[in-house]
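Below sits a lone chain in structure tokens, taken as the form predicted on its own.
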Amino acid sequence: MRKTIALLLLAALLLSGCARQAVPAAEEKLIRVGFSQVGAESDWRVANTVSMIGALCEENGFELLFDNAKQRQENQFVAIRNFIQQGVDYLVLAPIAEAGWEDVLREVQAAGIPVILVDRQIAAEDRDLYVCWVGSDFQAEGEQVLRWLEETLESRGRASEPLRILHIRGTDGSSAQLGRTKALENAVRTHPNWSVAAVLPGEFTEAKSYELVRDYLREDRDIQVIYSENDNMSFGAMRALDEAGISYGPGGDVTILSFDAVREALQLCMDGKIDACAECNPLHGPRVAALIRQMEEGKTPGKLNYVLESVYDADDLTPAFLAAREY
């Protein structure tokens, strides 16, 4: 139901065009932007798409060509080549994985189209294949939430206890997966009493995470922490824990560390179900629009544009805070 509602909201926005801003852009030639999006696999991704469509709209001086790659990199290649044929002024790319972009982006470069990467990054030796990137420091997100875990265990007098961590990993090769995974691997190396019980490939989806955690718990229930690389995977894991009769959250058998901090996850955090949420802000639409405006004015934006983010637990949250949250 949750995902159905989110997709209905996204469809309504796509059909209606875009969200009107307080100050409409002056009459001018529309800036044509092609946006290749990963898919609609999570609440975070839907919120990201809504933000992009809302900012890159006609009222703000843009014509947006949008493509949903449905989590397949080859679909992104096709969309990008179509954008070249359609003569876009800018290409905005949320890459599914980091590798494999050199050939198609050289085609974009040959067509004289500036590229803005959003959310995830690419692994390419030629940094001139894109003008700039805007998004989160995924490794720093992981380091922050693991620091929270370390400090919380110390405050509870449990810092020296053995800790078995069930790691639910996002889409392999994506920037979010690589950064968050690296943070956990580094933390386990520096804590002799921490170990990874298993790594489950949840692919950033609730359904896959539920199935994997359900099956895993039939064989091994000795876990103290679930490190879930996005909120939707956390929701799936929680359903599996409920079915197995395993308690979680502050005071429960399992500590849940989650990423993205969408409104529902923060509500569960405030309700004592999720222990801590590392924020990953999806509202990149206005940021991308501002970067394009800079380039339209002949300015060169910074290569890497990081978003400031926080880690939340129940002590940080109030109903008013959640009510004001945009995602």
Ligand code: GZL
Contents of the next structure:
Amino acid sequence: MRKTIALLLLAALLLSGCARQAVPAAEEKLIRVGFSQVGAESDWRVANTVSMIGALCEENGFELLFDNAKQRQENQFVAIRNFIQQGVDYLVLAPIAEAGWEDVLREVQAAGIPVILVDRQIAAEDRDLYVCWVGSDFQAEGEQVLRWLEETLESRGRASEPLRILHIRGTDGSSAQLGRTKALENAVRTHPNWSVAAVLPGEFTEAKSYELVRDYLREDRDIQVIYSENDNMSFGAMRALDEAGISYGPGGDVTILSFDAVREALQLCMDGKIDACAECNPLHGPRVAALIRQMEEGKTPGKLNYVLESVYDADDLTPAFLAAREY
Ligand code: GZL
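With the form predicted on its own already on screen, would you show the form predicted in complex with the named molecule?
Shown next: the complete complex, the earlier chain at its head.
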């Protein structure tokens, strides 16, 4: 349901217009941008697409060529080669995973097309394959929400209790998964009473997470924390917990830590279902448009451009706060 609403928003945006920025002179040539997007696997991803399409629109001086790779890297390779053939001025890439980009980005480089990475990063040795990147510090997101867990357990006198953590992992090899997982691995190493009960490859989708958690709970119900690397996987896990009759949230048996902090998750947090949400801001459209504008003016943007993010729990949330959120 949630993603349906977001997709309807996206359709409305495509039909209506864009998030207006500086209005370029009418005679100015449109800047042609090819954007290879990961997919539409989560509420976060749809909000990111809405933001990108809203900023890179004709009223703002752009002609956007958009491709949804449906979570398959080979589809991104095809889209990128098509963008080269279509003679785009810029390539914007949200890489599904960090590995495997050298060859296709060398073709882009040979065509003289500047590359901007958005959201996730690539693992290429050659940093000249892209001009700049804008996105989140995923390991810091994990460290923040685990610090919240540590402080909360301390405040409840539970700091030394054994803690079995069910880790629901995002798309393997993606920057978001690598960073958030590293934060958990480091935290478990420094807390002798914490352990990872199991790692479930949820691929950032609600459906996959629901299936995996449902099957897992049939074998083992002794978990105290779910560390879910995005909100949609948390929603799937909550459905499985409900079916298994296991309570969760601040007053429940299982503490749920979730990433993205989309509005639906913040509502569940305010309702006492999710314990803490680590924000991951998807609104990169205006940021990417500004980076392109800088390059159009002959300036070289900073290589890595991080966005600042928070962790929210019920104490931080009000209906007015949620209403003011863009996603
Ligand atoms: C994070 C992004 C992740 C989100 C998921 O920047 O790459 O991918 O956390 C999305 O919701 O699918």
